[in-house]
Structure formats: structure tokens, C-alpha cells
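Here you get one chain, nothing else, as C-alpha cells; it is the form predicted alone.
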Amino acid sequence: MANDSKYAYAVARVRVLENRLLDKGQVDRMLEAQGAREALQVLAETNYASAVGELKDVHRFEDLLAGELERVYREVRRFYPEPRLLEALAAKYDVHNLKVLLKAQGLGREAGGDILYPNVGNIPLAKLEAMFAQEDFRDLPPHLRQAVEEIGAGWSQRPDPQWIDIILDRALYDHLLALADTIPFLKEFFTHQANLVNIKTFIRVKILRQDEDFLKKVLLRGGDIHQSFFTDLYHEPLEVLCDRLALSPYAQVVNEGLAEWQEKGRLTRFEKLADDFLLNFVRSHRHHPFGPQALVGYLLAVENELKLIRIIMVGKLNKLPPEEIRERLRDVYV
């Protein structure tokens, strides 16, 4: 599959929406205006600029990002060769939906202050709610109807939205994985984000004191670092975590993780170097004119525009200053 034809017509098509990207010194504008509305007017300059047009309330920039991922994948759609593949990348935006939904249903409140993607993923939203409204779950597939019924079984002994996020996230990587077995990237991909999951799973777990069995509940099986890695180092201190994955790929990302994790009591460093490892890993494939890497690279990368976006929004809303928005954003792609 890496090496079908099929996809070179579908992959001049991402070069040309790669030159759509926001670059560094946009991102640099935003993350220099003097407030949100200034900001958006960078924005207004760009790809994004119907979108700004139509924004009535600076506060209401979610709703922008929603619409540019929902017209992305729409784009995508319309002329990707390999369906299974946009299944596997779009599959985690069904599972938010779902999360929002039964914690909104368990919980007793409406879902309609939470962020939700009505046409990204591969089941509509519409079909979702309606699920919902008649308590059937047989058309979900089976490894998401599966967790629903786990989710409610359970839900009456453990009414915790927490289980909700661990049922669901160990189904999507369990499924993922499956859908990539026989392209090689994507697995590769996926191996990577679900290691990267599981370490930062562990570092909290022991940050928060939470027990071993709850540990081996939450790590996910996708990732290639097995779970005994991580049970062997539960009662040893944070520290050895690094020394154990100094030859790993993903040393620097724990290291100045838990550097900063030490001097601030936050892991967002940990969480900016996680996010620019995996844009890393897909943009240093992204030249490949034969395979599904550059349609992996460009969703990636816009989903981190989209991050990028929501980050320097957030701060300028709430009036930090651009050194600290600064330390919280990711790499840009191009």
C-alpha cells in the first residue's frame, strides 16, 4: 500500500493545502498583538479570513476552530483513495463526542456547553444523539458498543466520568492499531502516540500518589513499552523513569518534562515536547509521493494549527503576556 500510485494524485493535492499552513512568523504575529480581537485580525489575513468575518464574539473562537477542522476533513474526503485510513485518523473525534455525550447523560446536564464535532468524525452527530435519545446502541461499532455497554454497566458502582475517558480511550487504541496493521507508518505512528500517552499517564499517577491497579487500568495497550515497564518502576522515584528511557526516543520529552514538572509542578512542557515529537515523526515523511504520509502530516498539522491557534486565544484572553503564551506552543509544520 506505502507504494500505490493511487495515492500520488491525492498527495499533490496536500501540497497544495500544505501551502495554506499558517507559518512561523504568522503564529509570531498572533503571539505579539496586543490583545484576542488584534490577534484574529492576523487571522483575517490568512486562510481563516471567512471564518474571522463571520465570528461575532471573540469569545466564541471555539466555534471557528471547529468549523476550519470540520472543512478540512470534508476537503480530505472528497478526494483521499483510502477510506480506512481517514477512518483511523477521524476515530478519535467520535470518541470525544461520545465522552461528552454520556458524561452529559450520567451526569444529568445538557452537552451543549462542551465542544463537540458534528461532522469530523466518522459517525455524524446527529446519528450519535439520536442514539442517545432511544438508548440504542446496536448501529455504534463494535468496539465503541462494546465500552458504551461497559460504560453503562458499570456506571451505577462507579459514577465517575474519569472511567468514562479510560474505557473509551482503550477501546479508540486498541481499534486504531488493528485499523493500522497493515500500513506500516500508521502503526508506527500510533505505536508512538500511545507510548507517549503512557508515560505521561504514569508520571501523573504517581504525582497524584493513585495506586498500582489503578495504574494497570489506565495504561493502554497500544504502545510497544510494555505495561511491566511501568509497574516495575511504580515504587522506584520519578528520576528512574528517565534513566530507564535515556536511549529511548522519547528521552528529551521526559527529561525536560519532569525537569520543569520539578521547578513549576506542571507537565505542559512534557506536553508541548509530546505534541512536536509526533509532528516531528510525520513531517519527516511527509515527502514521500506514494504513500499515506503526507495526508497523515497534514491533518497532524493542522490539528496543531488548530492548538496553536486555541493556546495564543486563551492567553490573550486572559491577558498573559506573550513570553508565557510563548513557552506553551508547539512547533509550527512548515
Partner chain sequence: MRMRVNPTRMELNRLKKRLNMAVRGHRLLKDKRDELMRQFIDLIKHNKELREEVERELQPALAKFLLARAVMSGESMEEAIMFPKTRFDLAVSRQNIMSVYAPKFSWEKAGGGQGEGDIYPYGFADTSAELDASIATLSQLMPKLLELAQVEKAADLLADEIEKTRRRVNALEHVLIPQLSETVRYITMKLEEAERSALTRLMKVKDIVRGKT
Contents of the next structure:
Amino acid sequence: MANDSKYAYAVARVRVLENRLLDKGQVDRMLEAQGAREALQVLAETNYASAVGELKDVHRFEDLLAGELERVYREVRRFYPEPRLLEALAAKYDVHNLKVLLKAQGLGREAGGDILYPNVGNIPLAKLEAMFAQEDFRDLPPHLRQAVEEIGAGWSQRPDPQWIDIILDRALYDHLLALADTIPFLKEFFTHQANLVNIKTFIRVKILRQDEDFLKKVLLRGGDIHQSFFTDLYHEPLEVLCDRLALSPYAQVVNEGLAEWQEKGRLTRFEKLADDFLLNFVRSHRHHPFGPQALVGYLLAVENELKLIRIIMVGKLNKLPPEEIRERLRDVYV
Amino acid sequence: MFESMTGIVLALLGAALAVGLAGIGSAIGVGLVGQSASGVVSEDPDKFGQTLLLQALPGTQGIYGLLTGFLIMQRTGVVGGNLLNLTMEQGWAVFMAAMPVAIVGLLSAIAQGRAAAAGVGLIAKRPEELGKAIIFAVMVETYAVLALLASILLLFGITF
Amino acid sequence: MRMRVNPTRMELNRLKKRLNMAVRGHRLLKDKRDELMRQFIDLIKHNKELREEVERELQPALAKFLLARAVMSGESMEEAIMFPKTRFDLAVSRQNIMSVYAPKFSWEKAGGGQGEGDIYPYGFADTSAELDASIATLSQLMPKLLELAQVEKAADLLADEIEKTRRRVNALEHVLIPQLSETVRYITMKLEEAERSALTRLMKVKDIVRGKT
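Follow the form predicted alone with the form predicted in complex with the partner chain, if you could.
Now the complete complex, all chains and molecules, led by this one.
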């Protein structure tokens, strides 16, 4: 019952905010627009009106998306009740910033401002940059500090940018699942996410013909499909993966995704289905009136919407045929 | 003397619980809906009237409790100024008569609060469905009314 | 157009020598031009093949890249590829094609990757699989791109040289040689004229002398 009153306000508020997300009709109209400018005009009638007004160049539409992401996180920070919830959902942006700064340090140059998230993550970017300037990482959360130290130790032996990503991704998911330990819904969500990432990673490693040791290194530990499941399958053909996952919730994602890989040699459909799976998982729980479900759902829906807009805008700017764009479009949340 | 005192004390304890527990239930319920409502109104101020309607719903249990309390006070002469001498049995009977409204009031008010808060979520999405949201919440009311009915019948059934 | 020179025998000798030289130079330059042309045509053919091949492969790679760009945020994309894993160490030396000095690249893959497939500078959790394919193609294409750059530069320099030689040949053929030969003819005529007039004068003098006696 304590949960009820904790979440009641935020959930109700999110219900109103959900109304302002793009609906299927608006997405379809964007898709049917002739050219990028017209697609942007559709956005001008929505929640994005003022941002579209400020946009001077269609090619800079990423600014609009970055601005919206920042705005939503700023707003949500004011009223989301459970700090761990937001910390978990924003953690990926901290990790992203760390990756960029570490790589920039490795290259010995400044990181471009365009590719960092200044105000979205849990740690303000300025603070992170200060840590890098002083090479003092004591103020980082323990899981990140450990990762940075591990990267630093490995770097002197063999500077490999891929390691930065791998170690930080792994630290991220370990941390997410630890954070979500007290929020069962969130834990379930991250477990699904980690499983799907692992399945995709497994397929990619097979396709790229990397060795088994490498696979062991890149698999995340968070999912509930164990690492040995993948390493055992490594020497089998990809079809065996379908059979083995036939009874899991991911059967459809894997079957259809791999069918397209066999046919056209790409994982586009797999990625779309994986994203849709996560979105649908959250969506099916979002009507819960007193719980984190709707709150997680809203943030995921915003991120999904930004992705939708990006896919359409990139497609329109480069004059891709609508089918090609549609193949990649994710579901709509509302 | 001591015995007759215990009788009236038990009766008054019943009244206090009827008012108190049902009131607590209503307070929790109304508070919960209030939180949801302010969540909605903070984004959409036009919805104030509709959400207020929903917020009022879990308040009825408190009123039923108060009604029962008054009835006990009136029957036992606390209000009339002419205090009855109740036996132990009579005291227990009055106490028991208050229980339906006290217990059902407490729990149904909270349950109704949850239903109404969910209803607030519903009208945030679809303002035109206010009627349905109210119906869902009002369904809970049935049991509070039944409890009130039971309490009143019991009270009138006791002879002093 | 003949030159303004004194029609003297000395001048004639000098001009004849120059004319001779010009004609010889013209022939040599013409040979050079033809040879350059031949080399150039070979180079262009090679260049065309190479360019078509590169474009054929580059086009889908860029298309894939574009699609990866669509499904990944700008931030993730930039982060993924900001730190390249493989490096090409490029050494530039000169090669001599008909005394045209064109750059010659030699390169060596360096850094990061152990083994062929190890070219991906990013982790797999936050990146799209569509990126893998385009990175793989681009990486395979790198040596061809370098070769194309080299061939194209050589063709460029060669074209310059051909143009220069052609202009020289033309200048010799249409200006200097006609000019010299005309002048030579003019001087020869002038000299013959002078000779004839001296001869006539002599005959006249002879007649006068004979008439007096």
C-alpha cells in the first residue's frame, strides 16, 4: 500500500504525458510526406511544435531529438518517485559519455560536444569532464570506477577501443540488474533486454566469424539465458539457435529475424522485433495504476519515438523509398 | 455500577471505531485519488472538475461511519443527555453492530480509492469516459452501503 | 611571319642550325607525346576499372551505413566509430613515368586487430548489426581506395604533362618551324637577289668597259 501512494501521482501525470506522444496516424503521415521538410511539418503540429520552429536546418534534426530527450528527462526527474528507477534508466547515458571521453583520451583529443549527452545521465557531464581533466575517478560510482580502472590497466598492454565498449557495457548491465533488484518489474525488463542483446551479439559474432573466446568476452552477464548456452551453441549452425529458443519468449524474434538474415543477409528485422518485444513487454504492463510500469513505459516510449523520428528523417533526407523506411520502423507505444 | 459502566463504554468504543476506522479508510482513499488527480492536473489543469468528482467517491465511507456513530450516540442517549444504563450484553451488541461499517468502511474506502485513482488515469487518457470511470469506482460503494445497512439494522434490532 | 633579322649569310647559317634543332626537337617531342598518350590511356583504363569496382562496392556500403545511421542515434554512431581500430601506415615514394614523377603509395595495416575479422572498434550492446556489414566492406575496400588515389593522381599528372608536351609540339610545329623556315627562305632569297643584282651590275660594268674600249 505504501507503493500506491508513492506512485499514484507520477503514474497519473505520466498518463497525461502519454497523450502527447505521437500516435500511429502521425507517424504514418510523416512516412507519407514528400521529403524531409514536409515530414517535419507533421511534427510541427505535435508536442514538438516549438522545437521545430527553432530548427533552422532540416539536416540538424538531431538537435531536436537531443533537445527533446533532455527535456523529458529533466521533467521526469522532478516527479518520478523512486530514485533508483531513474538512475537505472539514465545509466546508459553515463556509460555513453564515459565511452566517448575514454576514447577521446585514447586519441589524445577533445571529445566533440555533439556526441555527448550533457544533461541526461545521472552524472553531470561537467563533473565527468573534470574527473578526466584531473585523472581522478574516485567520485565515480564504484561499478564505473572499477570498469575505468580495468580499461586503464588493459590499455597500456593493448589499446583497443572495442574493449572500452565491451567492459563498460558489461558493467552497465551488471549495475542495472543490481539496481533493479528491489523493483521486480524493472528487473524483468532488464533481464529481457540483456537476453536480447546477448542473442543478437551471439548471432553477430557468428556472422563476423570471431572466435569463441571473443564471444565469452562480449556476452553480458545480466540475462537469464546463461553464457554457457551460447558457448555450447557456438559450433552449431545458426538454425539450432532457433530450435533451442523455440519455447522462450524470444522465439518469434529469433525465427523471423534469422529468416531474414538467411534471405537477405541482414539483421534489420531482428533488431526491429527485439525493440518491439521490449516495448510490448512494457506496454502490456503499463495499465498498472500504482507501480513503476507506466513510468518505465513512458521513458521507453519517448526513446522509441525519437528513434522513429530519426529513422523517418534520415530516410527522407536521403530519399529512401518508404518501404525501406517502414521495414525499420518500430511499433508505436500509445 | 461497574458493570453498567462497561456496557456504555463498549457501546461508545463501537461508535468511535465506526467513525474512526471508516474515516481513516476514507482519508487514505481520498488522499490516494488526490495524488493521482494532482498528477493529472499538473499537466492538464482543465481536468480539475472531473478528477474532483472521482476524488470525492471514497469519502462516503467516512460519512457512513459518522452516521453509524451518531445513531449509536442517539440510541444510547449520549446525544439526548439521558444516558442509558447498558448491561454488558447490550454494550457488546452495540459494539458488534458498529463493526460492519467500521471494518468494511476502512477496507472498501481504500479499495475504492485505488479504483478511483485508476479512473483518474483513465480520464487522463479519455476524458469522455468519465462516466465509466465513476461506475468502476462506485461498484465498490455497494459493499460499503451493505455494511451500513447491516449496521443500522443491527442497531435498530437491539432493544434497551 | 618572318623574323626581323639582317639577311646575312651568317644569320642564315645560324637560323638554319636553329631550324634543324627545332625539327629534331619536334620529332622527339612528338614521340614523347605519343608514348605519354599510350601510357595515359593504359592508366585511364585501369583507373576506370578500379573506379567502377570501388564505386560498385562503395555504394552498397554507404547505403548500409546510412541505414545503420537511421537506427542508431547520432551520439551512439559517432561513439562507435570515433576511435578506429585498424590503422594504415602509408609511405609515399616516387615513381617515374616518362620523367613524370607520380606518387607511389605503399601501405601497411597496423594497430589493434589480431586476425582478419578483428576490425570492429565498438561493442555490440549499443550498436546496430547493420553497421557491421558496412564497416567490413569499407575496411576491405581501403587498399583499393588507396590504389585508386594513386592511379588517379598519376593520371592527373600525366594529363598535365601531355598537355604541356602537346603545347610544345604545337608551338614548334605551327610557330617556330614555319617562322624559321620562312626566314631562312627570305634570307636565301634576299642573298640570291643580292647576288643577282651584283651579277647584273658586274655585267653592266663589263659592258660599259667593253664599249669604251
